[in-house]
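Just the one chain here, laid out as structure tokens, in the form predicted alone.
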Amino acid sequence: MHSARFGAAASAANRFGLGARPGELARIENNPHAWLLDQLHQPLDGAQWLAGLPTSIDYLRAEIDLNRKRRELRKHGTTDKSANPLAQLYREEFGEDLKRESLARWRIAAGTETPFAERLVRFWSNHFAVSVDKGPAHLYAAPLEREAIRPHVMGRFFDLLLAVETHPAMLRYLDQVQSVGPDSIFAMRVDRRLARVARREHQPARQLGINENLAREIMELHTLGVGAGYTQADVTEFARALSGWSLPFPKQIQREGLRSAFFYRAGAHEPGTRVVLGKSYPNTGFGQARAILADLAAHPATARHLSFELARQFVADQPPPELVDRLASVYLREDGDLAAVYAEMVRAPQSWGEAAMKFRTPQDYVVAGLRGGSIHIGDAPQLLEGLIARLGQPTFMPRSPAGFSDLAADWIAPDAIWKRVQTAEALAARVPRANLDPHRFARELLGPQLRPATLTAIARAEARQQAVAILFASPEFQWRV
């Protein structure tokens, strides 16, 4: 095998992909660039694992039924003081579905034949982060990835952005469903009713109003980025334009034939013209915020922000500025065509330089072990979920709209490394040992990136399982080089 080509193949599989599988480097060594580029034009893997999972509309309907049962439970009470009957109801209603969601995601990661494309799905899922520790969004993070991100990952950024911002996961996570224009028809009706109640109960009257969370995170995290020159007034104006973006009412959800989990409530929209980043947007209802979103997607600051994040994910924590410039230029020239940006990143020489390397996050690390070790997932994802939770990256729980960090400094503390050693042992215990040659196994996964010291340690291992654990715990397996 030609070492230079084999090294590029290792980078393609391990840095651009989700981790090499036995025999993969040999299959792609003749043209690893073409292997990556081909994935931009293939259907995404995973249909067989995602088939039959509930849609967001299914979950919305199930929540209505759950809330009815909760009201009955509260009405009649319970005699079992040691149990949490409300939590038990939730587990009975959604426990199996949530397990299936987790299992499908692990199976796709471990078995996909398009790992570069799958890493892109995960990149955007983290870019548009929803944290399931916020109860109202708990059921919808996985559907957000399935329904909004996967179908648009190779398309135009604006289409991806619109799909995400109108998804129940984002609308609930960032409290957009609570945002009502204070001068809207709906607000005036509700305020009059609340005022009557307040007078009767001698309490101050409450008023509905704008929630700025979604507008702020779209500008700060999803599009322009911090320091792009927008002001608090821009955020407020955008939030007013977004008022009315919500979910269907329960009666609408229960109707047959409901096609979308998004609903524009015209009566809750704040009337008036909005001015964002110096441009005036007339009151066209839903179209007002949509037009702002389109201009944000096309903004040069967005092009640079997204290009930097992509280069940081796939190349280095501090990516070469010239690479970021190249990607941003393609983004603007191609009207936000994401596949064109990905292709430029693969072709750019800066993506293959000596400084190109990334430390594996916990999820990356466990997925690479599954793929490299040909580990059977089985039907119980709890062990894998437990491993990544212990390593500090539980699925869909970044606890911040900024998502999980992908910087080495945030994952490389001594305690974290020790936990990875323990994880290496847990993964190695599940690697099939029949006909396993540890020396050949190590070279198949890392190629010329494998260090002599690691090969020596593998050779001295007393058992094949220990040899695999040494490989998984080695520095070169921890890094995507």
Given for the second form:
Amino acid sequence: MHSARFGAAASAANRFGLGARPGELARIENNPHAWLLDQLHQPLDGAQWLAGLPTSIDYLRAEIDLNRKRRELRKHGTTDKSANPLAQLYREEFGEDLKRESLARWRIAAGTETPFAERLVRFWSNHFAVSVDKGPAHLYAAPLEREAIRPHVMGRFFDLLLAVETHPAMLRYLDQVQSVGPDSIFAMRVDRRLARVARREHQPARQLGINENLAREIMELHTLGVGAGYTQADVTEFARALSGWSLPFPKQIQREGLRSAFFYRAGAHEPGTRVVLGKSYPNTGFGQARAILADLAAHPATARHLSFELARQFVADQPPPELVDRLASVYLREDGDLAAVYAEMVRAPQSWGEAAMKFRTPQDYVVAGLRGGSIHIGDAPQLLEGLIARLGQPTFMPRSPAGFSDLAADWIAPDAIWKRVQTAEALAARVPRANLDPHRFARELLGPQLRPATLTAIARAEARQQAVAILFASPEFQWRV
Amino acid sequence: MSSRRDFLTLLGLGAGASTLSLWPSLSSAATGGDTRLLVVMLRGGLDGLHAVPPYGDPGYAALRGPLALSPAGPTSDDAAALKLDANFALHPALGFLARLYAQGYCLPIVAAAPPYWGRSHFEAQDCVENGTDTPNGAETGWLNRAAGALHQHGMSVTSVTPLIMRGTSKIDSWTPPLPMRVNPILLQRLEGLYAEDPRMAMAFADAVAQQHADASIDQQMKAGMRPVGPKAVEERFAVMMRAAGSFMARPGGPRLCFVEDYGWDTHANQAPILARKLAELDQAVQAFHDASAPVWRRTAAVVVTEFGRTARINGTNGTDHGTGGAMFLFGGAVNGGRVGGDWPGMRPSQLYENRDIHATTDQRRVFKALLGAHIGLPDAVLSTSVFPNSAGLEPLGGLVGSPAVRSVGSRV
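Taking the form predicted alone as the starting point, write out the structure of the form predicted in complex with its partner chain.
To see the whole picture, the full complex is given below, headed by that same chain.
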């Protein structure tokens, strides 16, 4: 029977991938599992769209340049009172780069030949969420995904973790750059100076110190997960160990040949042995927090936390416990080898059961429309960015280090559904309609997941565009089965 | 103005705060039984010590260093704080709230916290929203359960449903609209499709129904609409609050409404960030005040956050997650013009774990008082279904409309 065709293929393309493109289900029909597994060992598609984008080091240099221009502007004042000259300067300096970053990301999402791998990139990008409404992190959210996540998405979790926690995006977003050990060489020197100033001005002296934000979120969100049994003392000790993890100084940034946007400031590191989760870590400088990170990555609570999140992302809002157990045991057995964990998820029968069903987030909803409708993105991503912002998921702006939710209950609300219908209509208006057979088109994107009532409504549509809008707005296009 | 309060005083019912908990439905009766409650959640952990500086506490200035604020004058380059009484002030950016306070319509409550005293944003927020004493105590929110008890739709000014509004009771939601109209024919076609999907059917039907009712709001919101971008982020809070006020001011409008804002997690460089965020809050309160004019006298609003912040500043001129924090009540029904809550003091021995303000008020006591004395829900419902197992938790007295405490002559 025709309707039984493409069943697993539709799940592979829609629930594991970014949404089927016309012809794709027929192509992968014979072995959808192999199609998914192959993507774990293939190079990530997308290099052609990312080529030529600035590196974090480029952005750090450009910031110094911008700051110099700002100082000049302040010194000389401005005659134009109507404009905001500093914001104008920022737009001039970075507007084009930010647009290119956005465009590249949309083009990859719409055009990638390895959509499961790309979903994984986005999964980690949201797991290690950075919110660009925090000004100093603004330029680095997209580079974090390009520089730290893409290279390690199929590797070991520890390597991914280390790349993320040493990236300027995370160091700035979670306030690590200014964290200074109170007994460090740097703090003592500065404290003496500040104390002198304070005495002169009869003010209480300001003291440099630790900021525990990054340490806490690494434990709570990035590794162990909340409720894993760590204490406030563990957070504080870890924060002390992390002191000194920072960015290069401006002078270093301007020097030729700078190779890393991370710099360990030994002078700001808190001296002493640290005790985290009952284990002592001698002061080895940078190596101290690195060793703690390695132990956090290898911790059984981390294995469970990551496995649960993966299963929840790809299988169900309440993932089957047996599936989570399987993923966690592979994680521990294979020393955090992520590709092995993903492969286990693809092979596990629980990933393909009756209860396997997810709701598309706004971003994935729009991406599925772009892919399914072969919509030409053009050179102006602003429209798409504005669209997903209004749907409730502005790119890289979850406003919290926990990232965006992937639970249906968080996205099914009257206002959100209404905007999805509006979105369906807007996207349908951009689908090339020449020779489009709506009936066949719908089957090509959803296979047997398409319901008879939807097919009937499509058949009765008064225009091709409306038929496509009905398909995009239909419940089964919003769910990934 | 209405003489209802004078009438109550004559009857001797306004004699003290305890009256309100004895006769939970009185206040709602006094205001025609059609009172309104707005809940505003500031996610990220507002620093209560920065918003409501306890300048009279001898320990405050030393612990806060450069972040300390005082009505006596600027300590750094900040303006002077706005004096409330001999001990407390408001941050200089909260000018409108200070005016409400002077008129008796604003009541800050200090040293409040949800029953969860850990320091995770997400667990603390869950606890504030689910209305139990633990982060995992319920999968639905207390505002949803209260709306169910009132047999009325709650209104969530959010594009997705937050935990506090999640549950079996129907909730309306709204955010600034996409600037386009939907083809009515498409809607007809979709109605049948959504009806078959048990999880989406209701949300879709509500969305369609709401579109018919929203024309007037759309008009009002045009003034506040901006293209998406950093500018829109800044003004969003006021836009949402103006919308909430407009919805609540409609005849038969929602009695329970929810608005949320983000960006209060100030680990570094706190002073300029909070100067901007508190100005946004102040502007948002004013937007709500203006839009809700027809029901302002019957309205109470509560501003809540998941926790306060450390008493000491950290090494990056910010503060880390703490416990006791501030709440704000405002509205025409609020018995304000004073600072509520019990101040635990800031000596090291008085701090919780030598680190945070020791919370002395469970936020649920405020919520229970507002839903009871103000909205009129009976205590039996409040202590079981809305805030499960909270019978021992006394609602905070005197928060709304007590004529004995408030001088009638001072009202505008």
